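As structure tokens, one chain now follows by itself in the form predicted alone.
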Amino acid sequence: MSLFQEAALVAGKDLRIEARAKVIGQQIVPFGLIVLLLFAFALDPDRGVLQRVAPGLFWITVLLALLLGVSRSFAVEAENGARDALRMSGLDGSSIFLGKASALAVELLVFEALLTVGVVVLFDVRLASLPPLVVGTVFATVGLAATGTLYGVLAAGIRARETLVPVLLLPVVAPVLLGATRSWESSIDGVPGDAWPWVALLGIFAVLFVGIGMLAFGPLLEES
């Protein structure tokens, strides 16, 4: 089989777990609409601090649902000797990456599609240019899938991972959370020529930390 063809067949058989396990739609995305309601009651609809802050607090719950899923996809695998299984398949390590990395990002995407609803109706927002937010979005998905993959894989095999992954994870997705707020603040305000230049950082960062999973997610795999 080719890199893809393994890619896609990991991809798939995430998937397909976490669809017959419904986390998404019985437990994250309630989290993710929780969390917006708690900040609409705590914020002062009235003076527009909702319509300002939105694209903020957007990827603050993406991220926090990134950190959700990320454990989820790796304890899952803990159970039964799973990991043992994927490293004695056969399959290389960059496939398995890229079809983990891919499962976690169309998990992010139904999520992210979802919470856009809630933030367009709750907070009132209206979404003024769509190419550079739907193009920032998407890169910085990828971004975050690739990475949260990546240090997935990196504190699997350490018996404190619920509480480590955060701490690695977060400061190295900064980049990311600051440029989707920037680029979804400006499209908001429908100014996409200030979008774009945030929008090619997310691109620079989400190639990068694929290219950067790539090639360390096999040796990490055979260490956790």
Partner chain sequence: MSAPGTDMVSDADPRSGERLMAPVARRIVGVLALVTLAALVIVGLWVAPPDEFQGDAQRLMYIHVPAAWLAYLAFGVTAVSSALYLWPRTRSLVWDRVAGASAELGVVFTALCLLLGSLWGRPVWGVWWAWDARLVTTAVLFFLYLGYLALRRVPATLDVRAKRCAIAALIAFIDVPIVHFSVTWWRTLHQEATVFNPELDAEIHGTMALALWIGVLAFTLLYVYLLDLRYRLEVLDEDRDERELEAAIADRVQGGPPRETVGASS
Contents of the next structure:
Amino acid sequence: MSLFQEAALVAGKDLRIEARAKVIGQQIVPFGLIVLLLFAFALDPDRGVLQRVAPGLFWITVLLALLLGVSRSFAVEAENGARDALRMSGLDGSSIFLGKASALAVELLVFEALLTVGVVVLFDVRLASLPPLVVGTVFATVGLAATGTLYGVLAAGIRARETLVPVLLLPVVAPVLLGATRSWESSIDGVPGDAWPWVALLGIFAVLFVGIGMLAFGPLLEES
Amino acid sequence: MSAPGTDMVSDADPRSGERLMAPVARRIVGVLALVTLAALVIVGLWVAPPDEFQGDAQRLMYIHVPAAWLAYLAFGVTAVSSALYLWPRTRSLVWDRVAGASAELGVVFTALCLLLGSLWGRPVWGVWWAWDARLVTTAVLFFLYLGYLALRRVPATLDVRAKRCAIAALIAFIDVPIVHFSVTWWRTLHQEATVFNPELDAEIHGTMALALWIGVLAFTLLYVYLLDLRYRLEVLDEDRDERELEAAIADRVQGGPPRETVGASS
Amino acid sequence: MPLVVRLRSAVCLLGRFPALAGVDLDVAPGETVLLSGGNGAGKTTLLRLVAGLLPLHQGEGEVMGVNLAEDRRSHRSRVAFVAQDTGCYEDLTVRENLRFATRAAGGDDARVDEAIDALELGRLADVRHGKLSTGQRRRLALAVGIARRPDLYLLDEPHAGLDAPGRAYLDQVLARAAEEGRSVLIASHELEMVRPFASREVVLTNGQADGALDAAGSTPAPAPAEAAEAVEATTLEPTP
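Based on the form predicted alone presented above, generate the structure block for the form predicted in complex with the partner chain.
Then the entire complex follows, led off by the chain already shown.
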């Protein structure tokens, strides 16, 4: 099997499990929406504060969902000794990485789509120029899914992984939060020219971490 | 068998990389570090004049700047040693120990740098913290390597820990320029009233420069001294673990009367 | 003929505990070796070491010509490790789990159907793993293993919890292994079930092995000093 066939096999497996377990739909999406509500409680909804900070709130919520998604993605491999089976399977580390990262990216994109509706409805945000917003979101999501999968496997066999992953992952994805938030702000303000450089940064981050993940996932899976 | 394994480590296994430098060399570096630190105190507190604008608060720079230099030096050493560990031809636990020891020092000195910067910022800038690009990058750097140290403390066999941590250190290292770039970009695109005035750095009196250079030298010597000390401690830790393991193997081999065994004689 | 498994003074750690404290073991091609010994003797660790899932801490280890100290991966595609856990996903059905594992190992869906038939899993094919009984899970684990068509079976207590159709099929697997040239390393408490098929029995005690070097063409290595002192030569009647 080629790299991409193997990756598709793994991604298909993860997405099918997710579709069955319905954790995203029944837990992670409601979690995201309640976070939006809580933001509105914490910040005064009447004075236009919410519109101004909506991009930041959106991406902070995505980061929180990323932590849950990473934890889910590797909890699945922890049951019934599935991680050992995966190591014995004969699949290449790079393709397992690509598969798991793409599945996570797809899950995050679904989450983000629903959360966008939430932001538009609850915070009264108008998305003026869509192209940089959509491209930026996709790049950011790929970058987040790649780094998340990388740190997920790094912490997979560790007892304290639930606390270790945030400590390791969040500083690394700080540039994604910056880039994604700025590109959203510019898109909402209707100044796509300001957004594109940030989109480019997000693209570079995504390519870089997909590359690192493909190299490092295999060795890390062995040590998990 | 009496005291199983105690004699094993010392003579049976002449391990490489027991120490980074000879004890004499470390003592010399230590003394030099003390002398230069004393010189720094004298030059920094008495010889150098108070700053025209900042007054005595500026003297904090004589520690703050060397601490910042040391943080970057230490993280650089961590990155290089991690790469050397991952490179198959140079793979050795020596590099893992250096990487870990250096990262610890790096985190301590980054914390010192941030703390002093904050203490200095209050009287000079009027705030404890400013969203200056360099500050923000340094703060992210601090958390990146704090996570690395957390990972090092996770119990694992030496090889597993070494590989895992080396990869994490390199990822963090690669991330630093991206963080720096994005943060700088962010802060320059959104020109808010910044209290930071780069011209304050520009006017440096002759003895002030001298104090800074003495500081850099003193801290670098201190770094080398502490790195070697920390490395030695790590080796002793590993030796103790190794000895416990040899004892555990011996115990297991001798075993008590095995439970539920099939036809084994004792 | 070269040995399939060759261990010399192998030490293997679980955390900081030496689960294997210097094991010698030879397995010749086509040979079925029974691993016996009490709980905590190191049987599962030995199987995991041979599978390449655990690193060799000290000593030598070679599986199908691959030096375990240097490479724990290359031989895995030729090995089926049937562990206590099925290694399957709770939310996937029997067929989906089998298909994923078999495709990952480079097999096609024909093998999946074959394994389903062989272990009489047809009725359960579309049932999720989470809803299977213990016996059914054991059968699925075995099906995943045989669908890999391995050169070496590593079976960890395959009889435990296995139901009647599973046991019948396991007997067939063991009976045919030699003629098909497959080697089997099987850890079991149910010695009477395995002995008829085993060419040898190796007793593990406290992370040490007895009767491990009788394979054709094996050469005993000097055991570590402590091991020689600690284990008095226990003679074990070879099983017919």
